[in-house]
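There is one chain below, alone, in structure tokens, taken in the form predicted on its own.
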Amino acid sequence: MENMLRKYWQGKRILITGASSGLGWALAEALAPFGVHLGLMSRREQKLQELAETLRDTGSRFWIRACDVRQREAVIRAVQDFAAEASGLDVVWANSGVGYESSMRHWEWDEIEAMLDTNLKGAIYTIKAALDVMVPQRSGTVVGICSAASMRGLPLHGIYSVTKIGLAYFMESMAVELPSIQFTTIHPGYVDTPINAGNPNRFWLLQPPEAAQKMIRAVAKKKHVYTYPWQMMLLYRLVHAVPAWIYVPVMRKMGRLALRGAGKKKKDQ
């Protein structure tokens, strides 16, 4: 398995948004052993900082950019200038996202936007800015970060789950337009982050480093679709599966006894 990983990932060119804290920051950890050239985005400009900091004696190479992802011009100079100082790109990781609640007895325009803007169109514009670059190479990797909130339209989060399948089927369109590009879609389940501090009731939980890894190992077998752990790959193909008939009736019965407990759950990743 490490020569696998080290003969995929060593000498790579890899972006990574949302990489000053929780899954980004696990993924920079996790790759910077590979003598990667990390470039790494975010709003937050003194944690990128200080992760490059943490990792100057594993042999990669640092590029940092404070840059919100929601901005599309700021994106594309980004993408385009890390490419340029890298001398092109190998692999791009659409990693940032925000969560919130988005019931009808809590709806917030503003948090509703953030998520369509930071998720989904973020998302957008961080993939086309480096299929600009990856096309005419005719190579090269993009990852999206979904989530297994995406199995289904779920009730307190359906905005969250809509940003996400939406970013799904957006990976499984490129890929079947672009064959020379591997596209590889993950679907984490819950792994103990910022995004889901609120959550009391995270099940099966990883912490980031395990979950990096299990990332890292994924695209380095060229998975089209990875969800993890295991447990929560089978619920979502289970979940997948069931007819509306029964899924509706279930789902509004859990809804309003998570309305009934659940205060305000703000995610921020």
Ligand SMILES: NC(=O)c1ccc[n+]([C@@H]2O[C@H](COP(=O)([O-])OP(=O)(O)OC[C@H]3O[C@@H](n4cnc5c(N)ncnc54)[C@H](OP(=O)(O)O)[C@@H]3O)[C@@H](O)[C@H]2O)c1
The other form holds:
Amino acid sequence: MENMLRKYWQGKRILITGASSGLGWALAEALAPFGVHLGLMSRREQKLQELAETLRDTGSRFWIRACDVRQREAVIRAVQDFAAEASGLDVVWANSGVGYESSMRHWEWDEIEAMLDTNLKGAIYTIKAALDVMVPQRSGTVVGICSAASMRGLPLHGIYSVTKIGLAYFMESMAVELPSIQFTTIHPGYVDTPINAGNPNRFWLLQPPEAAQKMIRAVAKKKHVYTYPWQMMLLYRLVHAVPAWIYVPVMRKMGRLALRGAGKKKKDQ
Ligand SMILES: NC(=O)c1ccc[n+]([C@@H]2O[C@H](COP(=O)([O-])OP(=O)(O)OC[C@H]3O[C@@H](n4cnc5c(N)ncnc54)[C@H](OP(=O)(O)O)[C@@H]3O)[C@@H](O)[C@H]2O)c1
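Mind sharing the form predicted in complex with the ligand? What's above is the form predicted on its own.
The complete assembly is shown below, putting the previous chain first.
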């Protein structure tokens, strides 16, 4: 397995959005030992510098850019600058994301728009800019970090789920259109990161380093879609297959329970 990972990742030029925290940070830690050229993006430059400093002894190269993925021109410029610096782009991880509750009870337009602009539009800006480099190269890998919350319309999380299923469908469309590019859509279950800190209902919870190892393996295996952990993958498939006439009334009951327990505003996953 180690050989397979080394063969895939060694020397790759990799751009990660949302590298300042959680999954993005753990991905950088997991990839740096392979001797890669890592582009680290997010709004908090100080955190990116800390991360690069921590990984300095791995021998990997680091490039840092403070960038808000909601700013289209800034994203395009950042991707182009990294590709110019690294003389190409092998892998992009569209990972930046935010999550808030979006029930009718807690409807905050600023949060709704932040989710749509970051998770969906920001990811599309990132991927389109990366494809503008990869397609002429006739090679490259696009990884979209979606979510197990895209399994179905979920109470309290309608907008978050929309951003993630929207991204998954965009990834699949591109995969059909562009056979020379690898597309891997990842649906994480619960991982212990700041996005869901404070949520007491995180089941099958993983720590970021374990999640990162699973993801870099799935990409190296060139999976089209990868949902983890395996229990969440089974649940995702099952829930996805249930007809609406069963799903809606059952979820109404569960949604009422969830609403009763929903004191917090910041969303999970
Ligand atoms: N943790 C889970 O259980 C879980 C489950 C399913 C899916 N996911 C997805 O995994 C991805 C990573 O989340 P995480 O769990 O690692 O959460 P996190 O620790 O809160 O990290 C989110 C990252 O996104 C970046 N980000 C947020 N808004 C941004 C913006 N406007 N421009 C650029 N970067 C921005 C943040 O960096 P700055 O604040 O520095 O900009 C941060 O690095 C997200 O897409 C999330 O939806 C997480």
